[in-house]
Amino acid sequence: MKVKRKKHLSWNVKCILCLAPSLLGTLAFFAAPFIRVVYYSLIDNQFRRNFVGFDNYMDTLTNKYFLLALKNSLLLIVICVPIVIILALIISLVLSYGIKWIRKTRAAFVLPLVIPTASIALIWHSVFASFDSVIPVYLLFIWKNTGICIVLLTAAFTAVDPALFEAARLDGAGTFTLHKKITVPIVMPTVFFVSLLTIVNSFKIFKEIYLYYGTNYPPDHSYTLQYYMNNNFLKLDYQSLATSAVLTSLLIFGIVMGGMALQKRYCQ
């Protein structure tokens, strides 16, 4: 009699039958769609639909409140983002290596993560009616953030084999050399990671600013590249909407990739 064999399928087919659904959920709803995006910013209107090259981009570059929104997304990266990760990093320390007490509070941080931004928004706005200032927006986005890299840090700080803490002693390394020779080259590819996952965050605050001032113009502190798109969506400027989104697009893969290559040289 013949035995039947039966064919097994490689490790790299199985890995690709796996994120094929996957892939071509990201093809059909995120990269089609880009691409549409793309046309629509070289047009000049979706009707007549003649190409005028990068004339939107320029028209866009100039555009005064693109370039407030701009520098408001880009003062938001800049101010915020460090304060998130350095108290995220104390606490995680804290969290980590403290009194045990104080580690029994580490689902608190879990919180802002679980709690509806329209509640948080309306706390806030009792808050802080009387401060005519951008602060707001910054403790907002700041309270809301540290939670996520509190648990990442914390997990990579807990993660570390105390075994490698005690062979360092028995070599007669100090607590400095310690920390610097194993944690921070352990703990840095989660730094860098929660970095730019922080950086990708600023980028979508727009609905806790929506709802903290309630209205689609806010004051020109807090207009964000978010805003801008939104304003142009609802007056159905789809040019200067599908232009300004792919040079966001452009900007948060340029921070990704630079952060990416940091990463590389730096952790290894």
Given for the second form:
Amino acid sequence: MKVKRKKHLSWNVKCILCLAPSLLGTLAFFAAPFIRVVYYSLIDNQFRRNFVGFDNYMDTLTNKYFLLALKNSLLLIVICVPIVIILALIISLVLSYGIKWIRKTRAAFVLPLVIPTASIALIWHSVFASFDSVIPVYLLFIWKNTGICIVLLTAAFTAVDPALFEAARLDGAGTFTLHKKITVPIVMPTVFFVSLLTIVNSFKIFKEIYLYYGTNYPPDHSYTLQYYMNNNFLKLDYQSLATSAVLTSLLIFGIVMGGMALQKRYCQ
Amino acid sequence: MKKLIGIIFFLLSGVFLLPVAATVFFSFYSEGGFTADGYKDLLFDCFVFYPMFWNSVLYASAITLAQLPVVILCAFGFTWAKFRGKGILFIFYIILMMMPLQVTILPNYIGLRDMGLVNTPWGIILPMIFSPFGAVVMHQYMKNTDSSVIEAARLETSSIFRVILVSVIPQLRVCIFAVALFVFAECWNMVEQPMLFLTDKNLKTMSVFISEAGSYTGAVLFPSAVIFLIPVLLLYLFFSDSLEKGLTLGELS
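Mind pulling up the form predicted together with its partner chain next to the form predicted on its own we just looked at?
Zooming out: every chain and molecule, the one shown earlier first.
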């Protein structure tokens, strides 16, 4: 008995050790740098290194470019994320339950996922260069990000067991009730996840805008949080960069935790 | 009705393909009409193009190949190890996956500088090996694989690597292809890292080349965009099936 227990323990230890490479890398390249960012956000500058409490945060939160960037980033979420999700839902519904030959079109919707932004920003630039508006950026975001949602959503739709449908249909359920009672609960977690992913991807939109405008100083309407951070990096303004980085990650942390709490609450 | 939906879908997929099609079209088009001169200029006269294209291939392949073992081991650990705080650790990975690059770009830069890795290929490759996306996706997939095969393999051998090689990897095939394709496309698409971490022109990538291609002689802009998307396009054609079956993410915790 004792021998068996020891063996079990060592298996578990081995499993834990499997995490080590990834953990070490994460620690070196993500966790430790993040702690450094927090530290930088609390000091006056990297030479004197005096703690100034939340002074940097007060400066950043009243900085007009930071507020502009924050507004633009949030606007992108509010406008684009629902469009992406609804578009992806409709497309994947039809792809999962529609006529057979329609399914062949799926590759066209997913393809943008792998197309490098640099290749596509050119055509965007030649077509939309004369428009002074943020709409081309939104279109680029929607074009690029609908694919991954479709992949994940169709996987969820096709995971619904057809036998369940048959059983429910025999019990006399109509198509609408069928989907409401069976499909929706099974697909809901994925819809949540996909929404979360798209929100988060909207925070990652930098190269799209950068390559589209080809400059570090885009028009006001396209100036996002990533730009604010990128430009402070180029200006070597460590404190502004660190502070906005901490604020951005707090925002994302809040969104992710909130999303997961919602998912727990409504999907069980 | 079905016909109508079919037609709408056909058109919609056309809209999604249009940007790629237009890029290819413009690569052959100049004021005079259709010509392959752009390609000629790019392939025979523009010698900056080759090192940068090669760099893109090198970085993306190296990162993808190095990331797979790390990710498979990590997902295996997350699925099979039992310890306190595993759930929280996984949530940490998810949050990390969602952070934009710019959040840690400064300390990353300082860290790489201290290690002497700025302006070397390692500065681009090393951090990307540990990007958490693959681990999260693969753990989600592994949760639903057949554990009895692993139990059986454990009776045969005590080496955990043998167990993974024999019983885990065959089950993960689709997911591995999907993650590899996704990671490769991500790395192929890198813009910020080569722009900020590399100063030597000979180390930069195709993304950077295209963003500056307007300044080179000849109409190399659109041809370079087309050549840049061909490798990922081919990979997509080969592995799109895995991509569709291997990526499943739903319930997170």
